[in-house]
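One chain is shown next in structure tokens, namely the form predicted alone.
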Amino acid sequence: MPPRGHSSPRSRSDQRYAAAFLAPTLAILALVVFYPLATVLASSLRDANLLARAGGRFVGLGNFVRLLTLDEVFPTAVLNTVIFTASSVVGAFVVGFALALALSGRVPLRGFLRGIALIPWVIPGVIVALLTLYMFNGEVGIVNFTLRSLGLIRHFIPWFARERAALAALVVANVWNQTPFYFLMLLAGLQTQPEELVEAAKMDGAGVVLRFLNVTVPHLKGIIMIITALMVIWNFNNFDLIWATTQGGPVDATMTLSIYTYRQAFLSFQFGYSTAISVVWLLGLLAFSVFYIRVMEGSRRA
């Protein structure tokens, strides 16, 4: 037996080997994550210009003071970016769980169903923008013509000229290209569901609503938790829906982080004040994931 805080030789060699396997996991890691996040935080506190060869002079904390006291499209664009969010993630969830709970069961052509219900899913973010544009179109749009056939509106709707109204329009097209999402991870829970728990629900009585809550809902909190925590921070890098169709406007209605970034960054060469609204970005979304997490992990040991 070895001295106490001596290692064996074979504990050294797993030892070596586990580095060894290790190493090229977080050689990558350090390429692709870390360093650029290092250089994302190195300019943050620069004032780097795109258009400048040299990386800019060091301002330190300057390009935060100027973003959280002088900027006033920044509160805007945090704004409607947690209503875009949430807007899109309340939305598709309820949907998604709704096509869930009807297509779980036997009901007839469900297979070709949910087949149909993920088309949504696999069409480009794109295409889902140039469709928006064309359904929500203020003179021959098919959302219109609905809405005016069913005695909802009198006149059409400039949908992308107010600003109200084209927030609405790309929530009602993201949850629709998200919700298919939402239903194939719910789906797959739901097949999990032990039918031994339904059946004695069945047998003390409980009704539909109350089966779902108290059986189906905990059975599945751990998937609705990790799926509304990546679907947030997916909505909240959110760029392609709404750079195609309305690029912020009109008048920064549509203005979100991914959109006010990319603008500052590549249309205002302001590359070091874009890296300190990305900064204060990631620290938001890392801010909510650890809460998030914390108030789930807590209501399951409940």
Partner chain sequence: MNRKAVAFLLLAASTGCGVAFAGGAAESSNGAVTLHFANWVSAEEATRKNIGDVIAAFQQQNPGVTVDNVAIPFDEMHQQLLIETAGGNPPEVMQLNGPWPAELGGLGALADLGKYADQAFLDDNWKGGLEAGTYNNVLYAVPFGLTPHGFWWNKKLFAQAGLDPNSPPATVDDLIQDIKVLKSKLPSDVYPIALDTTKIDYALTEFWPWILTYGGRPMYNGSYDFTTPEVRKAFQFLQTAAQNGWTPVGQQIKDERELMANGKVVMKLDGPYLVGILRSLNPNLAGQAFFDTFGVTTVPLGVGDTPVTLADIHQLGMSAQAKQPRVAWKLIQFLVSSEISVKEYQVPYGLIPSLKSTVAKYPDLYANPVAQAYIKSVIPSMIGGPYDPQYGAAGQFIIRGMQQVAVGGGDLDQTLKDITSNLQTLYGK
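We call the rigid core whatever largest set of C-alpha positions still superposes within 1.5 Å between the two forms. Residue numbers count along the first chain shown, from 1. Since the structure is predicted, the reported quantities are computational estimates derived from the model, not experimental observations. What changes on going to the form predicted in complex with the partner chain:
- Relative to the superposed rigid core, the position of the CA of residue 19 differs between the two forms by 2 Å or more.
- Relative to the superposed core, residue 293 shifts its CA atom by 2 Å or more between the two forms.
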Contents of the next structure:
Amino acid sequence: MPPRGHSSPRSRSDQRYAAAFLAPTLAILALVVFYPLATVLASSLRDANLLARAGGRFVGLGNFVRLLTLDEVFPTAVLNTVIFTASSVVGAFVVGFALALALSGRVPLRGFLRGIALIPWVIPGVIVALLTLYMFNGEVGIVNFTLRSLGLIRHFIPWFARERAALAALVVANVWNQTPFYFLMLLAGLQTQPEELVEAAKMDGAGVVLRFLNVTVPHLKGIIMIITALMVIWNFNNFDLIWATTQGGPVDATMTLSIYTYRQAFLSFQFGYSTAISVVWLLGLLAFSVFYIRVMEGSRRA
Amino acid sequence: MNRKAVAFLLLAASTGCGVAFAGGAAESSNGAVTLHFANWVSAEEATRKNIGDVIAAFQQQNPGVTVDNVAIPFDEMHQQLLIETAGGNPPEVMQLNGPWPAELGGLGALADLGKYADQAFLDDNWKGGLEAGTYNNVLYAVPFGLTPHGFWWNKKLFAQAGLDPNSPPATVDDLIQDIKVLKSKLPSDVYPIALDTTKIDYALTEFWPWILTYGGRPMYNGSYDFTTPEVRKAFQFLQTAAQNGWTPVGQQIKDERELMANGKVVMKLDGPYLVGILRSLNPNLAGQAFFDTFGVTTVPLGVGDTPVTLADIHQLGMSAQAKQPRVAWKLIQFLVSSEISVKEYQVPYGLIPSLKSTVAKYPDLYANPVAQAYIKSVIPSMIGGPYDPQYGAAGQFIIRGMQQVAVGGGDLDQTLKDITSNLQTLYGK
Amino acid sequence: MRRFDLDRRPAAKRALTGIVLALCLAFVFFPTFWMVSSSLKPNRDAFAVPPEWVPRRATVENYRSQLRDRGGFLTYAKNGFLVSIENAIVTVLVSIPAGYAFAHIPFRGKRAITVLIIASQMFPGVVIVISLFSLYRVLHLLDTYTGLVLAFTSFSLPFAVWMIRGFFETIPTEVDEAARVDGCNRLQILVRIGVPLVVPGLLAVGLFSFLNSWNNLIFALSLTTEQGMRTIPPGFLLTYVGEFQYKWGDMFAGSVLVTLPTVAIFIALQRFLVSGLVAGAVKG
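Could I have the structure of this protein in the form predicted in complex with the partner chain, to go alongside the form predicted alone above?
Complete assembly follows, chain above in first position.
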């Protein structure tokens, strides 16, 4: 917390150092994020076209009113974004945590397996998208063949032509892609888990499950919260995977906010409107993170 | 404050202040001209060298002119042209596809090529080819190579199903009869026909000819009615095909080609470049074998006796901001008609030349059955698309409707009504 | 709970660990395996039915042709490595003082600036890129490494600041106090005492930044026009995703080729990384 007495020479010097230390970061962000952002934000109040962003009629909050009251796709896009984000984050968390637990103990070939587990994250995102398309192909995809030989399905599923299946396939691919991030962070967290705590819990007669819930999870809480916040923000922005596979279809089943924003700007040329969507999205995420930071700081103090 | 901290600040400030002392792009004063040619041809290793040769030849013929080759992936081209145009730095000459000339031209980004093209050049083009680049009576782009969709069928699979391998369906009714025979006689993983309903651009391009052949002309001449009997028939065909397993749903046009190369799809609409694609996917189709296996003709007739297809073609446009339009036009002409461009780019890429005189000049290059079918019947049947700056917005409603009837279990009439009302709102009718 | 007490059933515990590990590894490994397998198939077999688990006509031609492609694959890989490494260095250098300031210096407006920095990640890049393009044109930053590095920094930096702040928070403030008594100013404390203590963390943040640039498509594509400036994602799209077809074999071979060295570096650095990551995140 900043000191309230501004007059002390030390706090003044601190203030200056803080300014100097933050300056490079803020300068770069100002140049490549905030300045461009400021120039487009104004468009959200205009009926602006993509090729004439500053032009267009001034419509005040018209874009927002239309978006929130008339637009039938917007609620779908919000819902899909939330589903996509939540299931991706939860999925990556569960698989990443399981992998981290399994690979933190003594396992043969541990180093190698840890390396393998990181691969999905190193493959360029565009390739992940195309690999998804290839593996989930309804006619020749390996996913269908595998599911059928395991006896889980009888007929091939045309993944990208079924509304639920399409979203499910994308979530699975996304979880695969992002698991290494959770895996790595949680693996790191597990390394520092104090042995004494685990031993103490064992002495108390706590079983594996209890120990996990009472010792391991609280220990990792800090990491989990930070990574989760980042994952939520990143997944809201997930564009490459969905655009390269379904472009939001079939029938809006995979239409997320990022896809909808893109379509409005680059296919419909309604730049003002797409900026309005982005602004609503920004405000939503801001509210989420302010709330989240509160919760996080609260739990840290506790 | 500590001196190092001040230095930090100054460094940071200088980064931020860069905005202030910026100038315009440098123009060289000694008469040298640099043109940027944005295209998606030079992406692949094979054609990259070829288009490089074409550009080198142009530079040799035009001393003082430098052409910068700007390679952009096809799928990102539309977006990138928009970003560069919106950012005030568009390439002078750009390769364009299907609806883009009307979109970019309508938004004021393209130059009127009617000012530079002479009558002889225009007369040498096919009518449908020029239509595709015209919007509001302004010629925004000229054809680079002709690639309309024809109707392709697999003769061997026809024979296997007991159909005459050399008589493709002449009408849509024949087509449906043939589909039923193929479906019953061929293995269950072979689909009689491929209809793409996935990605917006590709799927629409492949579907328009069906709407057109049934006599539907929605979005042409200011009518946005998709509930007409003609349009309904096309959507009905799509729905029936998807529901009865005539077509592999969810397959993108690129996947359909793989399936076709492997004998899993019997018929589909596609461009003349299909020869090269199928050969690359199946080495057994080299040389004459291809023509023994596949044939191409006009889209089956849905109404009347004049076949029709969409002029989905590759085009060349010039930025409205081009500083040296005459030189840019020279480059466009060179790309369209020079011998080196024809031989190094158009033929290897599988395009039919846009100028009639090119065909006459190099008859050997176009003697194969596919080129002949294209020149004699498919190309004369093509008409321009209903393109305008709102087309991209409209396309999203149409594809949504196609997905609804094909895979979403949507009611046909309700879907067509929805498309119509959405388009009418969009176009302010 | 008693019934599930696995400590009393070591066999069950081992079996459970085994099954969980096997399932997760299968999930993670399966697509990787499929990519490698497909990279060894000629293009014609990409759509073979049924799919071939082990390529029948295995070939390394896909790999060979990538490594021969000087103007293409090799250029993209070189650009990708260079730009990503530069971005990692810039990000780390810039986020060190910022992270330190957040962790150890009390100043006014801390919370607001924290939110501002996180908020920079909440706007779709594709909307910003248009305006960024105009700015870059004016600044002559199009088609430059500097421009790309700056753009990539816009999304690796907020993350890095957050992480590095966590690392610095693991250093007790008493250390600062002691150093100040000895006459060190903030900068000296940072350089002489702070940085050496968080080296593993810097490595970790560097790797994250590296991968962020490595994977970026939209900025890499939009802010360069020359083929010689393309990084891996736009370069790969150029080469493997044509107008008419995908080149599956080449695409997967190229991906394996660029993935291997990075994973090898990861495995080598694993030890430092693991100890580095944790400090940053635990404290947050």
